[in-house]
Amino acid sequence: MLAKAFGMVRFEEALEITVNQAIVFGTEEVSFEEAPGRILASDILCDMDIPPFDKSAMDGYACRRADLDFPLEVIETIRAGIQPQESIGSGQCAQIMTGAALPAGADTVIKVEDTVGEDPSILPHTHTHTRLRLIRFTGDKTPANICYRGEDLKAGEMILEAGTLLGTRHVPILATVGAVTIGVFRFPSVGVLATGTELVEPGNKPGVSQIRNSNAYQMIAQLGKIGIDADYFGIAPDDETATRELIREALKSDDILILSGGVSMGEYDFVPSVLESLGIKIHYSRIAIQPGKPTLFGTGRGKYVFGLPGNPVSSYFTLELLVKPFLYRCMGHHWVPPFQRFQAGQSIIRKKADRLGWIPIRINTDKQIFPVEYHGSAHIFSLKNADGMIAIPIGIKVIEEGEWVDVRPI
């Protein structure tokens, strides 16, 4: 069931409200040069074995195992991209490079290292036999040192799955089974917006009591983080009716809107009563955590709302924590943001328990952590230091020094 537009709701309630609203916005083709930062639309299957032949692992003599007591007669060099002209026979073998396809008859590849050349004259009749080159092995043992035919994959295995969020070491593999073109999910068109009159752009100097404007710029870096190229829609006066102009312009534009500010319970936080006019039904309005309090989330019309805080800290968090895995849920994939064990190098302290605690920390060169100079959410340059946060559950107060705590990085 769906929490009240105007109760406060736990972290968990909103985020499984905001995941499960999300839907895929098609498919696209692309180039596998350009796979990273993509999801995967379609299972990538092996067009072939691989290896697709049996083939040296290093430099040295392919030979049979049965003849490595034995002088050996090498009949044949074969490079890596060459196709061995001869069968190895009793007492033969031939120098192979490494990756270069392994000749008929032999079973083993012995290392340039484990060899010696032998004289010739060891051989009966060997003045008929001028150019002749013997080499014997001096191991003890050998490993086959051969890659065989199909040990890695089969022509037919699945190798990438659909869903799978492709990074830079998916580009060789992409590259290896022949998958030039992909199927990835498209990625949701994302609308950005400002409010409050107190606000400029960055590049103006602000006047006597107004602020310059950095969470626009703040989430459309969160965003191009994650391959999304947001479209700016500028600031919104505290204005209802310049507000829900700039708001329809940018729902008929985008699937998908971020705001900042006009979401809390100020007598010009009318962006509730603006998104409702437009058809938009509010899911929720406020979440127990802190940062991030006022924090809203509704759809309508095949559009998607979020109203993040006025705060910059509390933008940010909530961006993480909210909008990026319903993105990540838009384009196929189930997002599970990374978390490391540390220990806390000194008791962290909170005044109120009342609500789920996000704090910004950074990790000392002995791996334990402790909280920046933080004070509260409005407190941007809070961040310039932090390596990660942690979340403290309600109800806690204080993480104990040495406790173990897991730390999202940001």
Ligand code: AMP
Given for the second form:
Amino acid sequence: MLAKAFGMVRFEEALEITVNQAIVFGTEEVSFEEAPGRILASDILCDMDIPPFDKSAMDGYACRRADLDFPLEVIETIRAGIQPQESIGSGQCAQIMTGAALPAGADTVIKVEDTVGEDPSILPHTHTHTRLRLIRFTGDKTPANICYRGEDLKAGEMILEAGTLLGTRHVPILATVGAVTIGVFRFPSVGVLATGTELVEPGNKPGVSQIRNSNAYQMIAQLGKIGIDADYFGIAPDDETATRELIREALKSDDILILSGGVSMGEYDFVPSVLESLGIKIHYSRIAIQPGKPTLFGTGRGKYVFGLPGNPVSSYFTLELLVKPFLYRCMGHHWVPPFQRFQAGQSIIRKKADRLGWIPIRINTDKQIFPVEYHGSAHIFSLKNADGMIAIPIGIKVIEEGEWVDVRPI
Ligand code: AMP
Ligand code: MG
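What would you give as the form predicted together with adenosine monophosphate, now that the form predicted alone is on the page?
Every component of the complex follows; first up is the chain already shown.
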């Protein structure tokens, strides 16, 4: 019955199958202050021209460019936020602050550093102006130093598209256009369940033949990083009935379930058969990647199940490689991992090349990559100094020293 599910799929195929199953779980409204980590469900349009008025980019004097060679009478001081009262005529200027509205008649702001005060007695009619203030431009030339109305954005223009993963840099943009309440995709509800009779919770001292459950907490932390607050369903012992009951309970409350362990070829790996008995169709259960071969994905009854390998490095990587793109897709976002290119500081060799290899690496201060000490998929300590992971394609055994390699952060 499971024969088809046990056929091995290539990683790219598995990823495509997985993200193609994704659906969104509705939308909700949140304050723009909660934007980081959320994904926009509708476009954000600019509600007004930005800047909304011609404004000075400098502290200085607003005047006419044609007058730059002459002494200028200061007729007003314009502060940011205060509307200018006067129009600038020939031979006149207004002292102006950065961000203040440009007065009518002015086409240039000369910065204060490019001016000197001028003695009013040089003018023929000074006796009529008892408190006349004069300045003169001392520079050779000057840009206009004006931020023009609408030069950044016009009213009605789209500023952020639906599907955008929002970060801190989007908060001031939302504030600027007054988008204080935004529509975002809901987080799916995600459950986490560990399997394995050998497991005890981390607060307990393992007995003979036991180990601590690290995967569940690893997965919960990885999910937390993308904003998902997972429900934890504990440890299912390697017993068919107990496993079925816990999976059934988890699927009752959550849309997506992520299991660790119990999906390989062992006699007590009950996860695939239990899932099928619960109406979950398994799309794949073996992937040509290393680590991570015994990785399962199934759907059914509106639920989505990942069975990740029990070995901790495998479950770490497969969550990054398959679950994360899926979850983002369920939140309306086509996530692309942020690869960066570095040169290999030494040659990196592997023995077999029949699967896509993922290897943890570190980046040194000369921006070269080196493999970390890595004893295989059970060696979770290998990740403690890892900065990222690199892929070695099927058929390739060696990355030569000096070769450029794409590094994916972990
Ligand atoms: P399995 O995929 O169930 O065959 O497990 C493969 C290996 O991963 C075994 O050595 C397990 O003891 C180990 N393992 C399984 N689950 C966990 C877990 N939650 N935390 C740490 N190690 C685990
Ligand atoms: Mg197991």
